[in-house]
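What follows is a single chain, given as structure tokens, in the form predicted on its own.
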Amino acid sequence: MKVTKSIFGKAVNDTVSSYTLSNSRMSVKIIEYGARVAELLYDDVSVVCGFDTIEGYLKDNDYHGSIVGRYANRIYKGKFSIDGREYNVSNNEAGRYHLHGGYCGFSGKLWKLENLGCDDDRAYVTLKYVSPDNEEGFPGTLAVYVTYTLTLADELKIDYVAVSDKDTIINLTNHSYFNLSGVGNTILDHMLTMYCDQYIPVDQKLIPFGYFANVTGTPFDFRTAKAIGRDIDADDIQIKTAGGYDHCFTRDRGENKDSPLLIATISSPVTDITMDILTTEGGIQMYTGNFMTADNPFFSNCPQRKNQAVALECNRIPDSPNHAAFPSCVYRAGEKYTQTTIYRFKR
């Protein structure tokens, strides 16, 4: 196992360092800007979309590889209540909805190195960000620690810990976009299994209606492996609303687990690379790059194209503070938020 540090560029008026964790088959580059997975190579195949320079990430509006928070996904009208007190957070999506932490959420912050090391079985880096009270409208000063660990078993493990000094809501995730055939190819031929029996229907603005729907008999049934593209153009109102898949899938009605359990498996017929996703979260957001058309080329000047990658974000159910049927994401002052998600690769 090996870990190396280098300078990646400058952002937020400071130097941005990168940390590369590697074993004999796999390497992962983490950068301080947004605590991002900037590159992931498995058997020399580049399986996560990213950019060659810091300028690409500064232009990025799609959260590539970043940690998003304080609240990942959407909050209707940027409003929620805790114990009857209403809070208003930034409405950065069309001026009407909160998305992924606001105008400058955790993805746009410069995280600081907390810990770095390796031994025979693992290489790891811990990054820290302190979100001040009322940042983007969220209550409480929140200290967030994210640890990326690469194991000898070809696993990228992400451990999250966060604590606020006031009652607040917390929902964190990593927003990497995967293509196991290599960046630049399609993901429509990828075979996907989702170990989820329900999904969350949304309205025209992709805000949940507030109930769980069974996947049986719908394009959202991935309980048996099928190509991502098989039903992506189905005559289904939910598919048409999102222009493909941009929905949260759940197991056990979104309840969290004490230890990571398998929630999804995806594989490429081109490279035969398979990735298992294990998480303590009860939900996983699947977004199939329906609007991946930005004029911001990926590695080696590779243009962005629709359905070029899939985001599989382990997190809480979107807009959960506003729906009694969804598990709570309220954390009391001093209460510890934890999450673990593992991406396990094999061939």
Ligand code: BGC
The other form holds:
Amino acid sequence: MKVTKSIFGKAVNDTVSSYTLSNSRMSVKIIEYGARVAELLYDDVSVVCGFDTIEGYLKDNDYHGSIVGRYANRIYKGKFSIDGREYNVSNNEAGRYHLHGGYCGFSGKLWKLENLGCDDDRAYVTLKYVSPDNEEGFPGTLAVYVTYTLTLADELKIDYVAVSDKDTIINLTNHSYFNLSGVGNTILDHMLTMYCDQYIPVDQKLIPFGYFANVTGTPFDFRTAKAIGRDIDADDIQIKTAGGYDHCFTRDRGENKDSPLLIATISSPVTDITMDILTTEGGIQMYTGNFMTADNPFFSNCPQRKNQAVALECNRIPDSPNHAAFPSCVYRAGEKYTQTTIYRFKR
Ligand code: BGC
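Counterpart to the form predicted on its own, namely the form predicted together with beta-D-glucopyranose (BGC):
Let us now look at the entire complex, which starts with that chain.
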């Protein structure tokens, strides 16, 4: 196993380094800007969308490959309360809702190298970001550590640890967009299994109503493998609202696990590459690139197109601070937030 360091470019007035973790079949390039997965090659197939240069990432508004936080996904009107005290965080979506950490969330920060290394079984890099008290309106100084580990078993493991010095809310995820046929192809033919009995219906602004819906008999039933495109144009109010899939799927009503469990499996009929996703999180946001139309080409000038990739983001349920039915994402001062998510490749 190997880890190499290079210079990727410049951002936030500083040098951005990249760290490439590799084994004989797989290589993963992590950059300090947004702690992003900037490239993932499996058997030389490029399976995560990204950009050739730092300029592509600086122009990007879709969180490509990044760590998202302090609160991933949406918060209604950017408002929530902890013990009766109301907080207002940035409403960076249409000036009305909070999305993915605010105007400049963790995806737009320059993370610092904390640790890196390799041995016979793994190569890893740990990046750190300290989010100041009141950044984007969130209470408490939050220290966040993310470790990307590539294993001999072709797994990319992401371990998150975060601690705040005041009571706060935390919901972190990785926002990689996958295409197992290789960047540039469609994902509508990918076969997907989601080990999730329920999903979270949303309103016109993609904010949860606050209840769980059973997937049985709906386009959201992926409990046995089904092509992503099979029901993506179904005459279903939730599909129409999002213009495809842009929903959180849950198992055990969104409860977290102590150790990572299989939550989804996806495979490409073109390359036969399969990816298992295991996580300690109780939810997984599936976003089928419904708004993927930006004029910001991926690698080798490949244009962005709708449904060209799928993000499968392991996280808490969106807007959970405002819905009693959803597991809490409040972390007390000094309480440790952890998450482990594994993307395991095979062919
Ligand atoms: C959200 C989408 C959003 C996308 C890019 C996804 O996680 O669910 O609604 O458009 O991120 O911002």
